[in-house]
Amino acid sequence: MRQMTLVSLIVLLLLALGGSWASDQSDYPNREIEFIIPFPPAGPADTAARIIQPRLSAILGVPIVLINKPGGGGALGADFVARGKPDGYRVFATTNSTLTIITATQPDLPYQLNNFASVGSYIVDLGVITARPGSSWKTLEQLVDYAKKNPGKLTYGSAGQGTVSFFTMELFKLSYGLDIAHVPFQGTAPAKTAVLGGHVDLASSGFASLAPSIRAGQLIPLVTTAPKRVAAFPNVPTMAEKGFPEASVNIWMGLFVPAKTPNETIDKLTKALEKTMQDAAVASAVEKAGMLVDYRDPKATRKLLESEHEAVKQAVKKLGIRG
């Protein structure tokens, strides 16, 4: 008999155990929620999650808070939203270098794309690259020459390596065949703030990090990753004009969460975010910032992050970078 009614309790226990955890997931959200930002802050993924943070909060009724967790080109922050719990609270919110370019330049990652499950893309923000008003050059034909003829004496800075940033730039150099040696920062901020203070020679990252210098003068942009001439700044030239469309990579911003997260948490999200984007104070926003919406839902994303995966995977044979 008491061999039965420990049996009993134990069931009761797990049957408790088991329809408490089941509705913590049928009322999800019911507390806050961490986006985790693998980037310092004033980046394009920190500038982006700040933009529809407030409308998704109040859609979702609970507080997100945003959490900078920098650190290896955003590996850091990707391999902490991988390794939590699956149960939507911990959110990646991120550019999409950290799970294409990254997973196809270092094969010793503690995650891969398959440890993320989409929520949605969102945002898009077209690259610059950029010189300082003090350097020998004013324009893109001008920072080649200079260049070819000096190989090796010019430095770039980026947001840190297997980030858009840096890839662009070694796209830029395998354009035109230049020497220009990589110095990785922790992020778009330090990096633009090293070009800025002469430490670097150039600097590349998305518009709606550098349009606020480059609009002082502080900043020269030579040439652009967007498809055609941006209306804003419409004197500088795309690399796809320039004869080199496979050069032009964009910095596209997404959420994620991890792989085993309930299909019904991702639905609850995915939706919120949607409706995000419908919202016509946040479009403003995101073009005020100098950037572009273009949400994409979780099928539609991860698509793209695999056929961008791949294409990375065969440029980084033509570059012959490694992790």
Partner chain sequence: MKGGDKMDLVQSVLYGFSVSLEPTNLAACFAGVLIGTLVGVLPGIGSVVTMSLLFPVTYTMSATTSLIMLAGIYYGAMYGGSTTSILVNVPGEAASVVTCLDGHQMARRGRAGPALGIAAFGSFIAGTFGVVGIMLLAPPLASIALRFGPPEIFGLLILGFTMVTFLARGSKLKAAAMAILGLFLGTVGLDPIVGTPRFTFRSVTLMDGLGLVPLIMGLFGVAEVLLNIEQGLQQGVFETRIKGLLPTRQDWKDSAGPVARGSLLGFFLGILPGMGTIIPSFISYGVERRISKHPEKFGAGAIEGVAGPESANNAATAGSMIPLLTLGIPPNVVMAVLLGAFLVHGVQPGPLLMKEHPEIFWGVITSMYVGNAMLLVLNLPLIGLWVQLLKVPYGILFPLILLFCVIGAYSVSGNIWDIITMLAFGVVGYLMKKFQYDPVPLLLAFVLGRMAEESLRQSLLLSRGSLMIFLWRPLSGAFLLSALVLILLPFVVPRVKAAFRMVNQRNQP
The other form holds:
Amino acid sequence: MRQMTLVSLIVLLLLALGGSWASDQSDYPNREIEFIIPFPPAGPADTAARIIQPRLSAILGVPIVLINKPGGGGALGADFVARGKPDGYRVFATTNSTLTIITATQPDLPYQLNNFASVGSYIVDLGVITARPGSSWKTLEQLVDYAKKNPGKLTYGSAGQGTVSFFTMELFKLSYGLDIAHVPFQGTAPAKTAVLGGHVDLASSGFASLAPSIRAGQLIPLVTTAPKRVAAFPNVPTMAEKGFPEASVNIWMGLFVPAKTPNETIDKLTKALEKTMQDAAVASAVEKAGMLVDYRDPKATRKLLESEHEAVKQAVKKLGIRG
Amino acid sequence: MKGGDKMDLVQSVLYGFSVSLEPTNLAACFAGVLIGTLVGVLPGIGSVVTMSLLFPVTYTMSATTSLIMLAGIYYGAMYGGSTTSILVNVPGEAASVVTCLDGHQMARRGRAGPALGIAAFGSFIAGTFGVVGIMLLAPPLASIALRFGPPEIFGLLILGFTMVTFLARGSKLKAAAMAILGLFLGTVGLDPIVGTPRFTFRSVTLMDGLGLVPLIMGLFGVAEVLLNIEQGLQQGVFETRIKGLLPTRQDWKDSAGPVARGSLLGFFLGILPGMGTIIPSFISYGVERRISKHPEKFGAGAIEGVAGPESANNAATAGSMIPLLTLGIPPNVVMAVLLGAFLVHGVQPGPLLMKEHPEIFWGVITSMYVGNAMLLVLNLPLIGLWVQLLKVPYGILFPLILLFCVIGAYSVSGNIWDIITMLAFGVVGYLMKKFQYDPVPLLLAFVLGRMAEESLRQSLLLSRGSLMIFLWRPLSGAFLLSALVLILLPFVVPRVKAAFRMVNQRNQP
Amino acid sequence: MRGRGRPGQHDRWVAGFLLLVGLLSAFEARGLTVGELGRPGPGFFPFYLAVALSIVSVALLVRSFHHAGLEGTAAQGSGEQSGGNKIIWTLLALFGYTFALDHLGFLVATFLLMLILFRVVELRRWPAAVAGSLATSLLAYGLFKLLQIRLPPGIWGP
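Can you give me the structure for the form predicted in complex with its partner chain, which would complement the form predicted alone we have just seen?
And the full complex, kicking off with our chain again.
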């Protein structure tokens, strides 16, 4: 056993030596970068990140690993990044909702908007409210009529508490004064499954996720939250033209890192993102997925975040929306 | 089906083979299954991580080629995972944890060869079955999957749960306690619906919840090594004589039923959202033990306990392709990586995929058949080699096992606290074995916990607080009823038998 | 590992421990929102689980007094002294390795771990153990690199 003691002493010594080692950021990135997606596969955040992953990874010269961490309407993934080392190796690939909406609707979140620094925003996914065909309504008016006559009978599925799909539906309910029960799912894909299977009556998300089912006739689009009618679906009315412009929230995707990340690290990521979004192949993949390229630098992203967060807070206060 | 459709099907399949047998695709398929097997053999290192790391490599390939390779890694890992389970009682893949129970016992009795053989053959048969299943039934099955809403999922989970708990070895009460504890451990972390921290004691690591890989590697890997070390190596060593490398005729007879049932079960469960591959293999094990004429042999090296679950997890990989290919909904994370491969090539999987991109749809499906055949050819000669591994003294083997467990736990998220969690559960697992608590119900409950809670809460929101929703809906009602029957059976059957005996005795003069 | 005692005694301790866990968790879950059937909160599921766990552990506790000795012939071959020591050494080495990984990097830390583990069980001669450790850590490194598996960086490179 004496030799064992010797070995463990050596280990301790080496440990002490190792403690003096400090990280160096000048050669960033020199290993794989994790992208934390706060929703399960196939939602807008996931789709967008998967589209840019290969190009972005080629530009940065290191692999990018996509990790889905769903839960708590995206809070779980957000918190995971907020708590991470600010070294640029853990990036939050999210929709706007985890930073602007849920932070206003959930009082006891473990993180705040200020825990994050922006790398940039890059894709927009326009929102749509859909229903399953075969129901007794085919248009927005018929749905509103039915819901008014049968309060509390309808249900809607959202991508989670505090997500854009939740907020869109709550604003929709308030606009028309309807009573529709909310069933939160962990992301767009499960919510879409639930409406396709008839477990809930309505679901809202971005066009990207729902368009294939709309085209195949499995879902009917009732109304969109886009600022103007969407070219691919010209027959779908907008909330704004129905007289509710304030009920138009859309999904946009951005990359964020923990707040204390060094500026030069963020800079490298931002430049790579900008270059990725200029790539023609990426742009065409975005378009084919049913979304729009919309790149904003960190400053513009920050501004958008703050103004949207403020607007959501006002709406929540005025309308009494809560999770 | 009309005659014309049948013709179309044959043509489509032939067309698919013409795509998957192109040299590039054939090479991609081989590379995929080879990497998959390797990843599967290494404990803790999962196919998801590997697939996402290799994903950028496939970017330059065509959509079909990259999908063929990525899918190959996935089902290849299922073949490899069983090897580690059987040889050293450490699950190579999460889904192979069930294979440890009987596979390793077989190895200890000198029957590692037949165990590995039946795992490979069972996987091949199940994989083939799955591929044929996708070809014939993909669209109708997708609509069945859609009928599983929150109440149905909850009912199914409760049934699966009851099956495994009540079939656990030893005391039912202890099994129930472990099952509840497992569900409970699953609630650690942020609430799945509203994001409130639960039982985290302000620890940042716990916020994230306990990881599945550290938990499995701890309870089954580390605990096993600790027990072996303690018991002295003489006991840890195997019977030296190795009896045969391939399954005997009797083995085949015993395994035929389990392979067939495992394939069916795995395939159908695989289609359902969130099921993955681990739950089907557990349920298959439960079913085999339930219907076996000699359930006491389970846990002591019954070949049925290897054949069933191994078939089930392979069939489940095929089944899980269906929602992705026909609805555009990936039912698990692995399918999400495949979805990514579709998206970067500008292809939207969904109801229109078969029409718009037949070369992808049929090419990938037929490649799975080709890949399964390759895996069989690859794995059978390896059996001899693997069995030789058992001759390595445990004193040399166990440090390696521990090393792979540690790196496996670390590789999932690069957090050293995952290693600590694994070691802690290693100690817990060791103590559980000492006090005769079965870790299986705990693990299964942990796997099901989040889904069970979510579906329960969603169902209650759907019904606005009425528990009757579980009985009204025919599917969930049927599941819950079956669970109830399972619970009551052990109490009722002996009494009925006793009553019969009494009557018989009275009738006899 | 603790004494051999009467078999029922182990069960009693474990059941008592589980009961404690159940009660404490029930208390903790009350602090979260339990909610009601129509609006279940974050505490809903854990609370009822904790209650169930407490009930089952009480049953286990009661049974351990009644059935003492009937079930659970304690653990098989309660390890001799050296077995226990080996376990403790192995665990210490693993915990040490975990923390060393982040500082020393994979190669150095793994070499040391292998060296300790090889010598814990089979007291092999030093040269053999050193050679074996060197070989395994290099081979493992090559394998993990090949599969692009993430390894922690340390002072001396990988």
